[in-house]
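Given as structure tokens, the chain that follows is alone and in the form predicted on its own.
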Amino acid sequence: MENSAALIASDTPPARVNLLGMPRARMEEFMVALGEKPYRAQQLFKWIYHQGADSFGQMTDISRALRERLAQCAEVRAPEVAEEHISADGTRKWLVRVTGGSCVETVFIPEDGRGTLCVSSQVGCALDCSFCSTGKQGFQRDLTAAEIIGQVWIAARSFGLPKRGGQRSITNVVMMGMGEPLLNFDNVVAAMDLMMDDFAYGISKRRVTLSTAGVVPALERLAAVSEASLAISLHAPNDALRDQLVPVNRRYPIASLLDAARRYMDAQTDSKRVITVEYTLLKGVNDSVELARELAALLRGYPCKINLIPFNPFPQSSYERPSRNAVSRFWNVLTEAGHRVTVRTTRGEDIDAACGQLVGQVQDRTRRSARHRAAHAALACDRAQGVRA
């Protein structure tokens, strides 16, 4: 951090840092600046992270002066748990209040052998897919470093720590709550790397999976930057039917996404990995044989698994669930084609916490008209190309 020696030699006393969110590179800069080694940071980042303290009189390997003089200029400030609500499923769902008074959700998903954290990346979202309450809300911010990375944070202090070598509750993380995480490019990419970060919470590079609704220049981007997991959020098998329901697909189109994500995963050192093409399946909408078909023929010898998510209801949709045998017929078309497909299990439903529910509360600032809507999703489709407002 440039500026941490100037800030700590000034007369006035500056805002505190907060540690929480800050790159691992960034934190060793801080340390240095404070007269320390860089392991230092090393430290931190265990207490913070492994241990989920927010204070740092807990931090007993340090110093008590070095723990005084961190407790003067510096803090580890997580979002703020508004409500938390179970489910009878065992899905957790918490309102986590951030900077400005609005709330977003994150959602702890258990599983056997598994448990899976949806983590949201924006106070709402300007991409305005139809299918999605998220969208409904409109778009307030991007969410920052330590506010998406806070979410984590929260949930495993909520399980309580695992001790050295112990189990832990989260083994996956999901870039797939509210927001669309690549229009918040950097502080994204930052949360992700804690999570995979060994002295943070060392998330392996496969269980840790972003998920993108199609802004092809930034995961260009993403590429030269991020190992994670890719999902792309598909939904239809043309151009026709996805400017419907995915209204970015207007300017990026199905084959400059399908070309990019495979793009993005040919620059992985393991070549293993496969994309998740998720497609969420609307009543009379998107779930006929002949779109299953069609589905089949577009993804034919590409390197994906498909995700089938069974629609599920909120208010202000007119969308219904398909039947399940709906859902089978279309899952049959797709694996007797040679594909690998799942099926999502609704999970917390009953707390509005199933895929394509987070409301969080929004202070919204596009909800004026549908108009002004695009026109915020075009211009921050532009800043992620790099051009300038």
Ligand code: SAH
Contents of the next structure:
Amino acid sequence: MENSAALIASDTPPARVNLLGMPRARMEEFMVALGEKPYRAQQLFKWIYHQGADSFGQMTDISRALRERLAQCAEVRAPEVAEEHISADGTRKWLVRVTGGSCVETVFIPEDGRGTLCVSSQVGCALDCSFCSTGKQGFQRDLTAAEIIGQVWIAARSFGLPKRGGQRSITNVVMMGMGEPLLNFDNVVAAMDLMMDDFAYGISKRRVTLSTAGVVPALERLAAVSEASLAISLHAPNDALRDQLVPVNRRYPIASLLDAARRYMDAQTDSKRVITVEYTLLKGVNDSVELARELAALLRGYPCKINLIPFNPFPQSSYERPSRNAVSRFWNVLTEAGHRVTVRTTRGEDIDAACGQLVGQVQDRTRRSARHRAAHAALACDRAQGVRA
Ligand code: SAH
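Switching forms now, from the form predicted on its own to the form predicted in complex with ligand SAH, please provide the structure.
Zooming out: every chain and molecule, the one shown earlier first.
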């Protein structure tokens, strides 16, 4: 915190610190550095996250002197909304412009009694799953914590302020937008903390879900720092097939992923929670009755519920969505084996907001060649494994 004190004392115009995305403990230190009591951080949190404030002038229970001081050295800067689309079924999609000009996508899905916000964690994605449009664009960069929580801030603000004791619009957040959240570990954890913090969005840990394609070493580290719920993108019951669909499987095969996910859940205090296993159904590729049986056997006794996602097509994709019959055959096999199975309904198709259709506007730095991208993905995984461990 000497830094902020020095900045404030300096004669040259200081760079402003963005308070959006700042962990609460850090904001307390920041307040202390300004000669204030730590509880001021809670006041700021409520203004920023409960009220959606982005100017200090609005913060009427804070003294004018402090507001002026804050305006000199700090700011509340959310990413910009480039476009907002509303689907006929009520789904909304925001194209969110982040620093540098690229855009990511955020989707809100209203359902009976709940509203789920699907949040992006990276600009593009390095993992290149064969059926995902985000992967086709390559990877540009990690989002900052401000850019991740900023997506929630934008959505919450656009619905109007949550009324005290009243119905909230955003009841659930899933890290299932663009990017692999575990490859942007620190920023995703910081943003999820804010989603779950009562002084920020106060969403229950059961309703904040991180979804991963299976970056096992990062998943192993997650248990020590997060209580969020977990979804794993399985998509195949054996390594030979999963290697083709989810290339990161070549590095971290199915057994290691299932094991790490189970250990993550075991480390949680709330023992009733289960892992969500996502399985995108691709016609003629992974939707046969035999594979359903293999999946049922693989997951026998595993603490999970299975979420089937019929493939959502996008331009240039070579896969097809299976027929309703094929989906229900697959569902039947799993259900009869005693598994809890849901089928994700496709929402917001008319605005390209369905799973796997999010493209944003990525200025790709890794597109140069398939080899280059594979190397990049491997590097990203190594980074997750080593440097920040
Ligand atoms: N990187 C994270 C988040 C990805 S998006 C992960 O892999 O889990 C959330 C889910 O949508 C993942 O299970 C992903 O595999 C799936 N998905 C991606 N593209 C899809 C598509 N075109 N149709 C259906 N599901 C898709």
